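To begin, one chain is listed below as C-alpha cells, in the form predicted alone.
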Amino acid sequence: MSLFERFRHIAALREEFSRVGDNPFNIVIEEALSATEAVVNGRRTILAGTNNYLGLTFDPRCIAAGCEALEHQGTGTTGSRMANGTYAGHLALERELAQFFGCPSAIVFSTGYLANLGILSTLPGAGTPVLLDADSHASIYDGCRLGNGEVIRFRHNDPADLDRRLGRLGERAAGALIVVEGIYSMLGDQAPLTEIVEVKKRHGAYLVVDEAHSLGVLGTGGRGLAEQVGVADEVDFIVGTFSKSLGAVGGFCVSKWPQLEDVRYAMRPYIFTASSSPAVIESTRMALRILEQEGSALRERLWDNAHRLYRGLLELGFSLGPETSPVVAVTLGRSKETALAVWHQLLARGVYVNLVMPPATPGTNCLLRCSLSAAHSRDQVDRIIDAFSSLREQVAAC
C-alpha cells in the first residue's frame, strides 16, 4: 500500500475545489488594506472571518510597538524559551497576564494550539481521567492525545452528562480534569459555565477554560466568561491565544495555581519550540494595554455589529447557532458541492467568510462561519446581510 493510499480523498476533494474555482481552505489574501477589508482575486472584500474581534491588527500603536521591537531586538529569538529564547518581553508579557487576570503566575506559548498541546499533555498523568466536551477544539483533542491521561468526552455543553461521568469515575473523580471552551468557535455558542463549575466542585475535580474565542470578547473587563458569569475564582488553567482580540500570534496560560511554574518546566511543546519574535511579543503587550483601557468601548462596537449580523440574517430565515455571538454561523446541508458553490458566489460578491465542512463541524452539515469585528463599519455589516439575501435559494438547496 502507497504511503499516500489514506490521503486520497483528500486529493479528490481538491481536485474538485479546482474544477469550482478558488480553494476555500487556501484563499490568499493579495493585500491587507484594513482590519477589515483586504484584495482577493484582485477585488476589494470585506473580511468577514477572521476571529479578529476587537480590529487590532492595524491599529498604529500596535504597529509601532512591533515596529520599534523589530528595529532594536531582531527578527526572530532563534532559540526555545528555555534555551535562548526568552527575552525581556517574554516575561513582561507572562507578569501582565497574570496581573490582567489576577493570577500568580502565566505561561506565554509560541502559539495558542501549542498552549494547549503543553497543558493538556503535561498536566493529566497517566490514568488521569480528562473529561471534555464533544464539540472541543482539534488543539484540546491533540493535546490530550499526547499526554498520558484517560479521555472521556461529554455531550457538548450538557452538565448533567458531564456529572454522570464523573459520577461513574467514583473516587477518580477527585483529581480529574475537565476541559471547556467559553465560545466556542464553530457555532459561537457559549459554555454554561456555572453549572459547569457546581458540577466540578462536586467531584472535586480541575477545571480548564479555553477562552481563546471570548478573551476580550465577553465579561465587564473583557477577561472572557469565566469573568461574565462570576466563576473566575472557580477556574483552575485559563488558555487563550494572541491571535483573535488580541490581533498577533502566540497563546497563554494563566492559574490561580503557582504549581504553574512547576509544570512550565515539564512541557515538551514549550521546552522544545522556538519562542514568540520581540516583535509579536510587544504588538502582543500594546494590544493587551489597548484591551484593559479601551476594551469596553471595543467590546460595544463589536456587539453592535454582531446583533446586526444575526438578526439580519435571521430574518432572511437563515439557520444561524443557538445565540447571537461574534461567530455566525450559517448553516446549509450535506452537500459540500452546493456549499462550496454558496461560498464561491458570496467571494464573487466581495465577501469572504469561513467554509466549514465535516469533519470539522459539530454535525454532519456544512457552515458558513462569519466573525465580526468592532472595526467592521455598519455598512459593511449590511453589505454581508445583502450578499448573503442574494444567495437564499441557492442555501434553500443545500
Ligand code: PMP
Given for the second form:
Amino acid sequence: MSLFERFRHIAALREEFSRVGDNPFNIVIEEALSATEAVVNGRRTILAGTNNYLGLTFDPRCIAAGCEALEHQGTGTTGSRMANGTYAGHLALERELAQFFGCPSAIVFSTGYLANLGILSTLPGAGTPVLLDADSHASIYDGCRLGNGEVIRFRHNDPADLDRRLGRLGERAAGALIVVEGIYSMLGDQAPLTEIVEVKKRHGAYLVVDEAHSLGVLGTGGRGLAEQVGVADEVDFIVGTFSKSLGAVGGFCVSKWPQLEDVRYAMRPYIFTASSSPAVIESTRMALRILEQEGSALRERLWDNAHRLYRGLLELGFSLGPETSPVVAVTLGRSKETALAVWHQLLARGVYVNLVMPPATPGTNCLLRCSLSAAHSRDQVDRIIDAFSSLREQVAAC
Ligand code: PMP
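Since the one above is the form predicted alone, can you give the form predicted together with the named molecule too?
To see the whole picture, the full complex is given below, headed by that same chain.
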C-alpha cells in the first residue's frame, strides 16, 4: 500500500476545491497593504479573517523596534533558549510580561502552539487528570498527547459537567488540571470563568486559561477574561500568544507560582526548538508597551467594530455565535460545496474571511469566521456587511 493512501481523501477535496477556484486553505496574500487590507488575486481586499485585534502589525513603532533589532542583533538566534538562544531581549520580555500580569514568573516560547505544548505536556505527571473543554484548540489537545496526563473532556462551557467529572475522580480531583480558553476562536464565545473558578476551588484543582484571543481584547488593562471577570488571582497559569493582539509571532506562559521557573527546564517544546528572533522579540515588547499605554482606546474601537458587524449581520438574518465578540462567526449549513461557493463570492466582492469546515468547527456545520480589528474603519465594516447582504439568498440555501 502506498504511504500516501491515507491522504487520498485530501487529494479528492483539493481537486474538488480547485474546480471551483482558489483553495481557501492556501490563500495567498500577494501584498499586505495595511493591518486591514491586502492584495489577493490581484485585487485590493478587506482582511476580515485575521487575528490582528489591535491592528498593530503595521504600527510604525513596532516596525522600527523590529528593524533596529535586525540591524544590531542579526536575523536569528540560531539556537534554543537553553543552549544558545536566550538573548537579553527574551529575558526583558519575560520580565515585562510578568510585570504586566503581576506574576513572579513568565516564560517566552517561539509560538503560542509551543507554549501550550510545553505546559500541557510537562505539568501533568503520569496519570494526572487533565480536564479539557471539548472545544479546546488543537495545541491544547496536542500538548496533552505529548504528555502523560489522563485527558478527560467536559462539555463546552459547562461548569456543571466539569464539576461532575471532577467529582467522579474522588481524591484525584485535588491536583487535577483544568484547561479553558478566554475567548473561543471559532464562535467568539467566552468561558464562564467565574463558575469554573468556583468548581476549581471546590475540588482543589489547578486552572490554565489560554487567553490567546482575549489578550488585548478583554479586561480593563487588556489582560484578558480573567481580569475582566475579576478572578485573575485564582488562575494558576495563563497561556497566550504574540500572534494576535501583539501582531508578531511567539507565545508565553505566566503563573502566580514561582515554581514555573523549575518547569522551564523540563519542557521539551521550550528546550528543543530555536528561540524567537530578536526582531520578533523587540516588536512584541513594543506592542506590549502600546497595549499597556493605549490599549483602552484601541479596545474601544475594536468593540465598536465588533458591535457594528454583529448587529449588522444579525439584522440581515444570519445565524451568528452566541455573543458579540471581535470574532463573528456566520453559521452555514453542512454543505461544503455551498460554503465554498459563498466564501468565493465574498472574496470576489473584496472581502476575505475564514472558511471553516468540520471537523475544525465545534459542530457539524460550516462557518464563515469573520474577525475584526481596531484598525478597521466603520466604512470597511459596512462593506463587509454589504458583501454578506448581497449573498443572503445563497447562505439561506446552504
Ligand atoms: N491557543 C489558541 C486558543 C489559539 O487559537 C491559537 C492559534 N490560533 C494558539 C493557541 C496558537 O497560537 P500561535 O498561532 O501563536 O501558535
